[in-house]
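To begin, one chain is listed below as structure tokens, in the form predicted alone.
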Amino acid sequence: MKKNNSGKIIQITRRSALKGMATTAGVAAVSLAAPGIIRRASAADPIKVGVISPLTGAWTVYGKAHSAGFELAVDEINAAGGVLGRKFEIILGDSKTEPRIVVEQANRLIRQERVDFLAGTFSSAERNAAGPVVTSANKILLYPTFYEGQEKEYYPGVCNKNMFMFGPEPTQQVWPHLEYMMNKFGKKFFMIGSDYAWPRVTNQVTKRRLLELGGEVVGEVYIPFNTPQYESVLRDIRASGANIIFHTLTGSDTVNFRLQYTAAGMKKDFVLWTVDDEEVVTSGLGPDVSAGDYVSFDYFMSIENPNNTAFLKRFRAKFGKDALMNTVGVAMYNAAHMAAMAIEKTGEVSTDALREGLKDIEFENGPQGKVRMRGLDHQMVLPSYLMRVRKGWTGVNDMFEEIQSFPSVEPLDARCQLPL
């Protein structure tokens, strides 16, 4: 799909999905060898942005807010006259929640559509799949999702000068709230997560601070995607002596586990703390399953500040009064505005100019409040909120009760060769 200058979304033909990993590897190899495409732009040409969202597949529920946040920002940028006299144009690519499709889409957007930069991908696996493509083509990727932090062993998916991270990492999302949770509920944690990079590395980083505070991990398990039954895991949790279940399951596995956990009557015996379930996921779980659980993020629809009130008014006017926003959609919104600011600041549309322009840039109008892109390691400085899900909630307006918050949290330095 393309979004034209009037804001209308129009359908375009996409190449057939690759049939296997071997084919994908071939495409990646071609992208690494192919020369960069050079084109001349006039003042009338749009600034083309390739947006890769999970429009279908396991994470479609996230994809709606993901792409909507960027679309809303582009509408605002274009209504204000664009940047350097040029409008933004969105060209959408569907990741289908599959890393191999991300490789295909990134190559298509860069090589065929000739976008100026990319925004999106959702999971860490998708981001890591895009890494070699943006590195070889020398294009910027604006990555929106809460993630595990940057470890140099995962380069070029992180620790990459062409990637900017707009979502929180564990030292922002988890560390600020560990003392509160341990003091109130106990120091024994059982960790359950999906079996991929984000849960595993998030737990590694969490354990570092947990152990410093005198905590203990009494169980740790990683679940393959689309696991239907959790009886054995629930038995292990019961026998572990845990006080807190630290939850990093995603997608349908969140729903399956939480339904069975609630049906087993375990909510009265344990406290569940998730770093994945904001308004979109919690709405899907319902009040009976989610009530009393704890969630931490940089953004919730219910946070009270003038920026968020104005943002939600504009968002609902465009997408409907029942549309849901989340931390990833807000990160996409911030990313679009901050990219526009960076281009305006440097006075040109190029990878080098965008890279330099984004460093240390501040955005006063972030829905969660003022945010800043740290130039050292391309990580955002963000607020952090710990929320408890209310009993008997009826919608997003009464879903969460704020327990504590911090207006600006600096992340731990990326574990990379710095500066990027």
Partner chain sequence: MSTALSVVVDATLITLILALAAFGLAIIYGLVGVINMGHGAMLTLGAYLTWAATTAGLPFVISIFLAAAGVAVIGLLLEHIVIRSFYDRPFDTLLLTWGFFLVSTEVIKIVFGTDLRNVANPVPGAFDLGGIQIPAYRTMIAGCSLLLIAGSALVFFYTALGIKIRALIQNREMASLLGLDVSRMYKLVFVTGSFMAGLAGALISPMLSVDPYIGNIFLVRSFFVVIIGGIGHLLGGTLIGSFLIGGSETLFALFSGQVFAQTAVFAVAIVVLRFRPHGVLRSG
The other form holds:
Amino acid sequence: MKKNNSGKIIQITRRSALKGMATTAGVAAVSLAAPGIIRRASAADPIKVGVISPLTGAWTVYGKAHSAGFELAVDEINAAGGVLGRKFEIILGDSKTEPRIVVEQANRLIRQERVDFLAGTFSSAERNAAGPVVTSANKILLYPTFYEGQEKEYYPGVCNKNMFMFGPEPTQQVWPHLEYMMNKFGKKFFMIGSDYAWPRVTNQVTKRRLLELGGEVVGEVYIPFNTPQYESVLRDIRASGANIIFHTLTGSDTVNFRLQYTAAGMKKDFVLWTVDDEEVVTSGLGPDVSAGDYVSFDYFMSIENPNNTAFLKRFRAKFGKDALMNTVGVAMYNAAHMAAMAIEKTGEVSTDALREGLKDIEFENGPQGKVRMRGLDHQMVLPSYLMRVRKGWTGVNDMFEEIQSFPSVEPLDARCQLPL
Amino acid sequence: MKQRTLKHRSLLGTTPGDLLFSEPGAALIVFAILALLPVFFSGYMIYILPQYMLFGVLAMSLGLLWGFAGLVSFGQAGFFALGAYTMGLSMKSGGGIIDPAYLGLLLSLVVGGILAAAVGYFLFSAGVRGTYFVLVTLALSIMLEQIAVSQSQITGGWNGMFIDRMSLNLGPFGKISLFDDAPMYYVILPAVAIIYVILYTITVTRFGKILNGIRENEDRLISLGFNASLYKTGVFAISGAVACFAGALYGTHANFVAPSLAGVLFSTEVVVWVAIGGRGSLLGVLLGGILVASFSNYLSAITPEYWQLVLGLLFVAVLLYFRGGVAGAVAQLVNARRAK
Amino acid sequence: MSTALSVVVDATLITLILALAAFGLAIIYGLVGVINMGHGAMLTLGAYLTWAATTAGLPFVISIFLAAAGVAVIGLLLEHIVIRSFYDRPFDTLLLTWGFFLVSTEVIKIVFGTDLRNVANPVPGAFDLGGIQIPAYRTMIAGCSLLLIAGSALVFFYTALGIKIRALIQNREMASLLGLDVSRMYKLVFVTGSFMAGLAGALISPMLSVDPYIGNIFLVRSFFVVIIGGIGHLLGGTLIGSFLIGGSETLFALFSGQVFAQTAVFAVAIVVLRFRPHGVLRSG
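Having seen the form predicted alone, could you now give me the structure of the form predicted in complex with its partner chain?
The complete assembly is shown below, putting the previous chain first.
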């Protein structure tokens, strides 16, 4: 079962890639055969979706859940007969975790594969790289990752009428839980993050609400990627008298920092709250290092609701019982279903129709519960969960215990020219 | 009849047949094919080829350094990214009295040239050896990447910077938009061809000959009274300026630059292109950049892991068995056939 | 006061760990003149092999030696198949070892996958020294680093083998006239360096996320350690180089951001390289 399904998708990709190879051969002036490029779409033709995932490179760990979420949704859509009588077809592009490659792949998918719309890209930098491409080609991009929110100055990477954000932003992921954390553990925050826009803006937004609530930031440091040593940072944290370490490190630096933080025996003296470490990274940390830390997201594999139970059952049937899902994969899943609903609603496959269709659309079967895409700023209304990592967890099923949750959190309006 | 042949020989140093098989002849054919491609094709290929041609120029900037002066830089991508950022900032500034795109292109030549000259002179004047030079350029590209990340108010940090597509400003005759693929293609292709001609000319002038001498035996050149460090500084400055200029064009073509463009991974990819293309031939290096980048893009969709592995093995094989790369192997083949 | 003390402790730990990471490189570079660009991949391999061995249920101490031995075997193969015919061409060995890096990184990804792995910390906890907490495991590695370097010094200066090796660095032709099997000595040195790199990767693995790029973090720093310390000054040079690179990064980070600290250290290293191309221990 598993083999057949994934085999199908690979096959599609392989065929399209081979077509691409033939084009390259043209560069070498050997020969060229690219039939079927100028073919009118007919009712039976599939709706083509270009999916850009980090399949290789530094963030491959996230890439699996990322593309798997979309693939699962497309299987479900096609099993139900497709949309307007047409099936979805995925054409996969590897971003290699490089913004430069995203530009190449987005153009390939749009210009050569003639996809109807795009989904994916992972980091903010990757999304920004795709921004000018989808703007000039007038294609929709469905973006799945938790991110820093939309500020006008980063147009066309955000505040873009061709982009829809399916992941949470700080006013959804952090704000709802600030009060609880402050009341329980204290008002002094030490912020540590990787040195780029997501941690910086997330901290800035967090700080705003924190100060309103009477909190205090006693330290703020940003760490360059691939930093192996954390002695001085750990010392600063110790000296700061913080109650809570607010953690926005990403990738392997998360692991490096947490291993050394734990080794320094600091776990017992501080509370750590991370807004980055979903199932995949927490698995990488292991139970000893992650135990007792707080995490907040819109989705966790262990949340209990009928949607999620059914979703995970289908997911595991397709990708195996040990496969990991996370907030980003679920956002990709929602994105595919909601795009299908939007196309169904407007009865048309075009950028304008998809944009109009996605506005204010509701999806009942989201794995995290009912979700809604806001028409005003293309930002998803999502639940928000605060979890604590269980001591001695053995797998994703018992990794997190729920502390508190809100079923539906409206984000602050995007700081853009609204409506988009 | 005989006289005419002789005349040709004196004119070009070669017979027409030789010309066909010589590097400029082959280059002529390659550029002619590239010039005709947009007539027959459109879409993605015409969009992406200029980017790969600019990668080819980046490869040539290293080819000049490695093949002709015997210096390997692991930091060429640093200059490339510097060019893209220069272009982006210049476009943002609006340019003042001259067109911002032209300002960006001009500045990229100056900035790349000066940085390379400064670093080069600093090192070569103290007799820093080729192997250390590799490590310093490696560190240079890491430093440029880190600066691009940390100076986020200028560069946009890790999230990158948007760069508008340039237009061709013809002064009183108005502006030609380069928004579409074909016009942009026909701006970048001649630029690449001109850079090729300039670099090729450099290699056959006295300067190029002296560089060759330095590569073969630096001490001998020094004892003959040449200031080797000055020549090495010169060639590194040219290489830096060319890489930076190509980066500026790349930036305005891709509309985006992020710090990882300066990084070690991309820098060393350039080394692989040059080795496979054939460091002894600028044309081979140019094609190496274009073709390896193209195949990387397409094959990565089929076997992302194995393609990288194949590329690595190919790199080692070239170093061990075909030191001239593909261009060297082709030249050998042609010579062998003509010798018969 | 405790700040000053903790800076000293931090700098010492960083210096010794960096020295450990750079030691294999220093051996190969200093004794046989090969700039081993594959050093990062050897560290990574050491970490992955440790992960594989501990995951298979072997005790940590046995795992690290197995890992180091595994890397030594790979180093032996690399030397025997490729490097040995290129000793007189440092430039080619640099590129070839870079090729080794490219290939082995891809093989690691294929064999071990790209998920984040971790090796459980065998000595958890920290101890208190005048009010500052010092992680026990890091201290242990720092100790290992000192032991390794001191042990190598003993071998180098007080054994017959050490004398042979020193003769070899000083004058290769003379050594071969004296009847030393030069190519075997070179092989021995290369394998020892690989072993040390693997051991370093193994020892570092519990502190860092084990991923295919773990070794890269140390690659450029290690090179500067070796260059600044000075070629051939295997023991003192490695320690001093580590201190200048790691210690100055700690100091810079006190007054500026971490990113700036890293950039500044590289800049300083380049300047030192310019004025002391043979390292700080040797004049001129």
